[in-house]
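Let's start with one chain on its own, the form predicted alone, as structure tokens.
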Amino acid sequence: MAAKTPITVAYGDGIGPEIMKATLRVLEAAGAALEIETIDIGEKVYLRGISTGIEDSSWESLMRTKVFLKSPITTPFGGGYKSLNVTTRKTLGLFANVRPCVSYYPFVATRFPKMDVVIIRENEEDLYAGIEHRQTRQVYQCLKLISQPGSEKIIRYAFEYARNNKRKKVTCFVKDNIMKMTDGIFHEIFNQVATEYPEIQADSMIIDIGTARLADTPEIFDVIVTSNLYGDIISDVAAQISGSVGIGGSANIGDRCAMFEAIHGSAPTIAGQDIANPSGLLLSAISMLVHINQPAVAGKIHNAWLKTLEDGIHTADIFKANSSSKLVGTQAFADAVIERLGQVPANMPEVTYAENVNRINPTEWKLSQNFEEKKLVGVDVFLDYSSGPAEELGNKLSQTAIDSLKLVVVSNRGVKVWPNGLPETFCTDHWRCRFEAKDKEAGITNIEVMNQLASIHAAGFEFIKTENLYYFSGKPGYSLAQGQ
């Protein structure tokens, strides 16, 4: 008998007790060798006083078997409580999710039959750093973060995905067009990787025409790979044009942990009732058992869900009265996976799944040094200010700029307001004010900005935050302002 690999599992809010209990029924009829070990997390943690939704002794479970297999959760409502998804994909290093949406049509209705993407997401940067702030009475911010060696992990493992799994084309969704630099890092590195596989495919589309072309004609793309937020909402849209959310799994992949995942949330109000379709964790279960190595047990599984799909054995999110032959429930649609189990579709193609082939090995990457001379040379004061316009305010404030630096342009929501800005231009409480400095060959030090502040301080303004201005091997590592 084959050595059993332990595994976490969360049975969740919501629905997910009931789609677990199902999919652990299908597992442990196949043969899986598993060793479980059950936690709690979600809603019940959370409203015991616990503002992660996990506890102490659930990470010490997930350290020693790094694999996770969880049902969605509830996060309750009202503040102070942080995203356990988020939480889990950062703790662990989960830097990968990855996103079959698959079309099984004629048998789960849908209007895309060649459909067929993966969708791979950045996990762990870009907005969901979850950095937030209110800065004045108006303006609340949200910091994206985008890194050049998070930017490079993503898109090496996206090309390694596809080189695996003997697919034919990577894109990548940015919006660099707008957003040069965090956006257009992400896209630079993409086209530096995609050299290193001239046999796979690689172009890139900007984010807002690419979703239009995924939902209008899916089967252009093959592997689409891209940042964190984008990658959410796309995700979601694939998966619900393939035919169903209810059928979308996922894989959250980094170094050393995995944590796998059905797409959908807890769906709290049909919790209960047996009618919950538990495709999606099933199908993240089965990638879990390709990603441990028990491939043989996860094609016989996903064999017999494709046969049970052809049977017109469907849940009520999938079920046609004119195609489906039979509508049941939760537990009635895993029976019915069992019942099939040693059996292939006889329609849709038989899935084989060989040993190791998913398994990446981020940790040998060598991923690209930066080197790039860095210079100070001005800095960015934030102002919390309402009590003149923007011209006055950029008079008043030039006056306290110091020997070495200059007030060269005061914005207002990203525009430039100051000098010679339009009157139509709306403002709010919230001003960038630059200072540059006046040689920038030589730059200034810390100490300089510093006498910055206390200069706009004893002027009587109030700043709220600041951000340096650096040149990078001589080019400068910030934007300009809308209008400048």
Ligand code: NAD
Second form
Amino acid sequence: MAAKTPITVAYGDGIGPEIMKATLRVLEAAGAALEIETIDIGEKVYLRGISTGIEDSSWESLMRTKVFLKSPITTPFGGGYKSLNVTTRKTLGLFANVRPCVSYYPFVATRFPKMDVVIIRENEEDLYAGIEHRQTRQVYQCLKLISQPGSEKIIRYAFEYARNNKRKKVTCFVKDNIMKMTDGIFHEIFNQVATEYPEIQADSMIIDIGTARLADTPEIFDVIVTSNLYGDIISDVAAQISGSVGIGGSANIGDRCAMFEAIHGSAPTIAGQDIANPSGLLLSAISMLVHINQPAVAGKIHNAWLKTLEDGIHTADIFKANSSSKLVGTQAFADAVIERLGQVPANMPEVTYAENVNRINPTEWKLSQNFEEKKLVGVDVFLDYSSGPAEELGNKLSQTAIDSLKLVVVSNRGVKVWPNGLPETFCTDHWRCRFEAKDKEAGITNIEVMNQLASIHAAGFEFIKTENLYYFSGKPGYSLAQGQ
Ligand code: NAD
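Given the form predicted alone above, what does the protein look like in the form predicted in complex with the named molecule?
So here's everything in the complex, that chain up top.
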């Protein structure tokens, strides 16, 4: 018998305990070599006054085992509770969310019989960095942060995953026709990394048409890699059209730790009734076994599970009177899988996992370094202003420019309104006023930025934030206003 791998298990809330019990029974019957440590998470921890939903002592187990099999939790109503998933992802550095979305036609009803897509979503940055501000009475902002190393890591992970799992194509979803810098760098890095994997086809789509194609013809996709928000949305679209939310599993992978969980929530309305489908958690547990290099047990369980589906033994969420043979509850479903351990599906392809298939070790990657020359060439000063039209603001503000700077454009919600704005442009109380160096070759210093702010303040304007304008290797590191 192989040495047991320690893992941390949390039973969670709602249907969590019953699907975890079913899953662990199958794992044990299949001979998975696991040493299980159990921790408490979720509702009861929140209600003990711990706003993160997890006790400090539980981190100790997670840091030791580095492998987390997690049931869904219920987030209590009312404010002040932090998302346990976001906390876990960030604390453990789980940068990749991997979600296979497969259809099991004709055994699970779906309009897309040939779907077999893996969505790889960046998990740590983008709009989910949680940096939001309200700066004026009318305007709220959320920062979208895309980093070069963050993008390179997730894209490299996607190609490594594709190579190890014998996938043929990786598609990148971006919106770089609009967000030329943030989504632009993601796309550029995708193109660069793709050249290192010549055997894998690489292509890109704009997220809107990509999502439409995914919802309409998912069979054209293989692996999709994308940033956090887009990935969040498309992975739900993909899971929904593949059949049932009850059968989707996911892995969250980091440099050193990994977390495996079903994609669904705690389904409180069906909790405690032995009717929930344990398949989402079971499939997540299978990818955990692959991750900890127990591929034979993983394959054995996966094939028994496929055979159970083929035999028409279904829980209520996927049961169809004309095609299913037996309606079963959570534990009876687990029993049916256990009975079939050692069997393989007759119609659907048999699954085999190779040794070390997911031994992707991001700590060994040498991420690209960037030593570009950087020069300060101006500043965008944002004002809270509602005392007059754009023309008046621009004219008054241009008088405040210090010797080395000039006001070149004022925009409102990204549209140029000064000089030569159009009266039709709707303006809020949030204005971006761009001061550029008269001599960009020479550049300016932060002291000049502060002097400019002092001059604006002295003229009676209220500035609410600034963004420095830089050139990188002689090229602007900022977008132009629409119409500039
Ligand atoms: P949900 O996924 O719990 O339920 C959505 C629907 O799917 C419900 O009709 C439910 O009965 C059904 N369903 C879900 N899992 C099923 C299964 N295994 N078998 C059969 N049917 C299943 O989503 P929700 O209702 O929006 O959220 C309920 C709670 O779960 C909330 O407190 C939410 O915050 C939490 N949640 C937790 C996680 C997590 O821990 N990862 C994820 C999502 C939601």
